[in-house]
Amino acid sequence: MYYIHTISSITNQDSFRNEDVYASLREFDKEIDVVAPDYKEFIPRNSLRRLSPILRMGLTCAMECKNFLDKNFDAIVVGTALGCLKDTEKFLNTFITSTSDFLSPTAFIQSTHNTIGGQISLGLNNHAYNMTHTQNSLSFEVSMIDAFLCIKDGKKNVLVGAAEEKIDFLEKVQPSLIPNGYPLASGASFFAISGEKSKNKIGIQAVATNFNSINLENEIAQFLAKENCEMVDLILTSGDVVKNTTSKIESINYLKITGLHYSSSAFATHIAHDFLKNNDAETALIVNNLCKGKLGLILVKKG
């Protein structure tokens, strides 16, 4: 078990600073981009004009991660899927139109994927293990399962997370990008997570991937019956609504909360941890069937 000790999140729905997101939850609303803090209060004001948003939303959730736990992070890991489009985009255009020989390298540089976990480093100025995931839709699950073997290496304390943003240009590749009906969103959510037992008992008991997956049905049951499980009090997925015999209650297609990006799942599992932690209830299944032929299932359980 993999116990969380905090979350923050930054999305469409009022989740930072929110002791119940569960509670609060509402239908996505396409109209409003992300539900920010004031980035003042941690990031200083000549480092905030030259950040991006995904840069933005992923080292103030890590930073509110330390602040509450008020220790150093043994690692950070990092997933997502598309990285810092914005800067991408600009570099690209910068790149496209410029009629210099020579061109800033700074768009570029912020442009790569592991930049949020280098800003995130800085911001905290940890030098600790640092690594970022992209493995598409399932980055945030990958991202989690080496955070996990951090842990079994000795490692105390880790921060563990996913981030997107959106753009105007992904409107126009989404269909043959992520081919889902689902408005875009952005979104960052992080957890601090250790093997030491959190306040509340609640924690991470598995995450599996299969980025070969055939039958959805067949593969929950597997999963669930590896990890002992005989009972799921909610089951948060993306996609189809998962018929379970072993769910107490239907299940919620988290999209419709979250909107659509490749790490959605990470939020999912901050509602999951949510609804554990106010509710009379024992586990939550997070069943990340966004992509074709990929599976990503998290069991977020007290105990």
The other form holds:
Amino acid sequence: MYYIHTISSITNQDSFRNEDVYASLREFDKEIDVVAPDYKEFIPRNSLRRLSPILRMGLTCAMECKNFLDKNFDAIVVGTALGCLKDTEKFLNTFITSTSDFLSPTAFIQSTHNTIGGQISLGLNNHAYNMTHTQNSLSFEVSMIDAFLCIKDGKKNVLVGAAEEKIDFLEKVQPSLIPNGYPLASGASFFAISGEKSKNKIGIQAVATNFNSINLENEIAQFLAKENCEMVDLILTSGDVVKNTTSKIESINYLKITGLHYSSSAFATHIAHDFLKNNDAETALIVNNLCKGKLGLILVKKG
Amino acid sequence: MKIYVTGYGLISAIGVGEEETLDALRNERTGINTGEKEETKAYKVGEIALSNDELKERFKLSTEGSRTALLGMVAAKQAFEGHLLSDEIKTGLISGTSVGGMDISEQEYRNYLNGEKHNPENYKHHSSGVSSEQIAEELGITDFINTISTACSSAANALMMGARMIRSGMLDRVVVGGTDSLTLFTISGFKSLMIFDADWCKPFDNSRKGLNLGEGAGFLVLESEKSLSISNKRPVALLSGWSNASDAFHQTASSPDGQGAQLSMVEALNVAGLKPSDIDYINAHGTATPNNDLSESQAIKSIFKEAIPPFSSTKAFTGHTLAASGGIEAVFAILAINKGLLLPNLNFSNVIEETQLTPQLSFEEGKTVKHVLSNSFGFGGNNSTVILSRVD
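Having seen the form predicted on its own, can you show the form predicted in complex with its partner chain?
Now the complete complex, all chains and molecules, led by this one.
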């Protein structure tokens, strides 16, 4: 088990500093992108000005996890499928339209995917292992796999999370760059995990990825059998209704709640954690098959 | 547990594969020239002469993709040649890239801005994850696919991730490396940072002005002992050490003493169980920017003290291939180990005033090279080191 010690999420839901995001879930709010905290509390004003939404979200969630844990992280692992889109778009606009030989480099240097991890290392003055995984809809799942490896390698406290930002242009290029079907959104969720038991004993038992997913139901059954899990109390899915007898309560389509971005399963993990924390339940399964043929499974457990 | 390297492949401005690459290194022939395309003609770049169609035809590529993906397929296919897919060997692919399909996206986005015919379908190649999926598809690999995007240390981090996954038993065999194509996005970006040299770059030289960009890909095949017993492949090297550390100094600049670089080199030596004196050759990151080369020199001095092994940057051959550089230079390290090479640092005339270090200046062959340390440092203070060792 990889125990979750703190979680911080900024999403379309009212999730930041919310002790029970499961209980307060509501319909996706089309009028807003995310319910953002006052970033000035977390980020110095002079740097805040330069930071795009994804950097603000990622850095704030990381700082919030650090504040609660009160220990330095021994590794920082970030997942992001599309990364810093706002700065990418900005720099594209700059160099395509500019006739000047002198361009501002800020958008360029903040456009690389690992700017989120880099800003976290700077913000926390952290010299540890710092990794960024960009595997489309499974970016969060592969980041989790790396975080677990870090703990196996002997690192104690690991910060792992994912962040995505929505830009309006994405709507123009659906479905080639991102699938159709749900409102596009931004979001970030970060977790401080370790091998040591957390207060509420909730953790992640296993994460599995499948890049050649053919039969969803069989693959879920195989995964649960391997993890000695006969019954799960809650299933959170990225769309397909998982028809089976393994869930005591109906499954929740988390994309309807979080909106669509490639790392929505990170917030689903937050929902699962709070569900287990505040209810008489022991297991939750996240089924992420947002992209055809790609399947991510995350088993969250109490105990 | 030992991590065996059983295959390697590369493509860069100095050639495709081992033979062409060695010929250029041996004859100290740079691949950097005035660009031949509309986007590159104003610069000195390490451009690969083959067009996308020529790449597809010459290397019989059956999967569509951006130039980044195509270059990756060429190098990964070379590395994986003679390897057979088997249910008994759980095989993955981990690729590092920073630009992904930007070469296509930037053209399409220009059309969009100019109000010309805009085909949104073309953005399907954009994400870096897609380029890895396309490379994996070309090789038939489905057990595990991952992409690492930490700017210029991406490929080194892919090697490290692969080694750790084998060590943990999650994979038996993994194709690891990196790929990046030249794009207007990166050319304009480095230009905006004003760390371009209009002339040939001069790594570790006192008068260095900046880098030349390049493109290419380099991949290795890593295997566990169990995998070797089934694949019967002959190991050509060991991936013995790896590490990543954060400089936590500045988004793009390195700290003056190279703190992140020091942490990364020390930890890689620890993982390998080696002392600094065991290293026979350092393939430095050596981008030829004023900041990197000074910072890296200080870090090398602080770790190797008075006994600095021969070191050089090969960026003056290939240009800085960004996310691919750690993969390409890992192949250089394997060539150095197996052929006893020390690779020359081109365009050097004077030592950096503050550090007084002279890199390896000529191509030497027939040396004893057991352990090579290779550095890759990226934006975000992302510092990685891998160590490749001789199979004894």
